[in-house]
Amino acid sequence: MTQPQLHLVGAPAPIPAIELRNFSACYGDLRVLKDVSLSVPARSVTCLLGPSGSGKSTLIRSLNRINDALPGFTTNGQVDIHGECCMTDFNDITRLRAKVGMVFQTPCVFPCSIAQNVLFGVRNRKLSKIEKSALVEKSLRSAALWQDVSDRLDAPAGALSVGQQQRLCIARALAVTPDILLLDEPTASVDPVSARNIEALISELKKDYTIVMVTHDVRQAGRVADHAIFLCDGEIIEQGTRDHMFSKAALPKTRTYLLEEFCDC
């Protein structure tokens, strides 16, 4: 008797956290993103590297739509957000933003307490005194400041060092319950224990975040670094993951860069 054919069907992919096909941007005349295509996973860092003035910052400024208000940007092609496009699908900017969270290189605390900067993007929101107290300390804990701070959550965010500034306003970013955290050269500004400090910080969120970070620094998106995306002049010269991309399989002009940082492109 012949036995029937058993036909596996496998588990369809996951949808990527992030997906640009054939996008580019341009400042009045100025194309600064050429038909990129690229794919973020989920659950991940992925480092955007690549000298000043390949499209780095305006790539990420693009996810949530930063740049939207900037005289003469445009945008063309297709960036969505876990299936839903960017650009149509968000009507609400705020829906978008509170999606997709961003830090900036320099950190911008707000003249008031360290607890009111935390709250700051939820201060719409109806909540308790309790429900206030409760979301403080957990973004605070999950930007591994509350030890730091948590005796003084009334004293003035401006008097804060540089790297506890940052960390306050990765809180801030995460007090809205986002689901992608952009970070634009966050370590750029502090000295280099704050900037381990938040390495470390990162490889600790990307268990419930999606990150997206530009650096920089070569050997700093070596140790943070899930996947890895080169960029000159507008447009991706290669991207793969961290040990692809930091290895002799790399392609030459990748390899330049991150090795020798020096752009051949």
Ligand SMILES: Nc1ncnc2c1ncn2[C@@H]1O[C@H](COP(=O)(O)OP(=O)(O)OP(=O)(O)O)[C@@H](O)[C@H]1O
The other form holds:
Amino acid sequence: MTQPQLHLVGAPAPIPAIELRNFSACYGDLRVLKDVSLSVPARSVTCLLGPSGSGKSTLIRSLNRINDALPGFTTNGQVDIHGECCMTDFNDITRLRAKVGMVFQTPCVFPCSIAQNVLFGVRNRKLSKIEKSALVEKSLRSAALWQDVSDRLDAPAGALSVGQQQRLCIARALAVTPDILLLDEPTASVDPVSARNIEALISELKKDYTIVMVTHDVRQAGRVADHAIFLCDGEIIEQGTRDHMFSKAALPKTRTYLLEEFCDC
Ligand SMILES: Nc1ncnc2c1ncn2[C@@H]1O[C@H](COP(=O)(O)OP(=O)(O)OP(=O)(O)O)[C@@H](O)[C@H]1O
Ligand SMILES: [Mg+2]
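Got the form predicted on its own; could you also share the form predicted together with the ligand?
First the chain shown before, then all remaining chains and molecules of the complex.
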């Protein structure tokens, strides 16, 4: 795992984990992201906030090109992942997906065992039985699920609670050892206790991973975000540190959304 970056005064600024410059995305004629430019620092949590339909999922899905397969989906502009162009430097999409893992709003476990779910993304790697067991344990521990399932790794994943299934999805994403973890409303379909567990997990994971997370829960963003981006109608209204975005110095539109949970854009 890479070490934390120190930024010395006078030294060049560290390369952001993710950088978008004038990025636009369309579904057919519908332009849903409009000249978006943003920067996501490494090993931190960046929350994407904004009203429904503002383009948050489209933005996050563009970071590992999961929308590429959609007919009519087109993009324009630059997306860099650790300085590499997401569009041209990753001809091998599996290399991009290995770097940029994704977890969706609704836990999507496969109809196989807990262990097989964890190993799904590495199924083509030649791993010994011992290496597989070690990877299953490490990934489940990192996703704070090991305690719950260590005695039933061969049980069907579908038998887990929804909160556990979401942590299993996080474990499956971690097993591929990505640098970046994209979470699209990871707590939207779980109960408040499981949501807090996942929040605690996210705060722990940011020591080793760059996390970009979509959430509708403004208070959740206030608890877990190091940085926040406020998106409205496909445009970035404001981005900055959590302290800035939740302060009086933020733009009035940002304040209205974050404080009153109302969008007047
Ligand atoms: N597969 C698709 N085909 C056509 N239009 C789409 C598709 N997916 C999303 N859109 C449209 O793109 C716009 C942005 O959608 P997106 O899902 O990115 O918004 P969002 O901010 O994630 O919303 P929510 O908070 O409701 O999840 C919306 O107008 C939506 O209808
Ligand atoms: Mg969405």
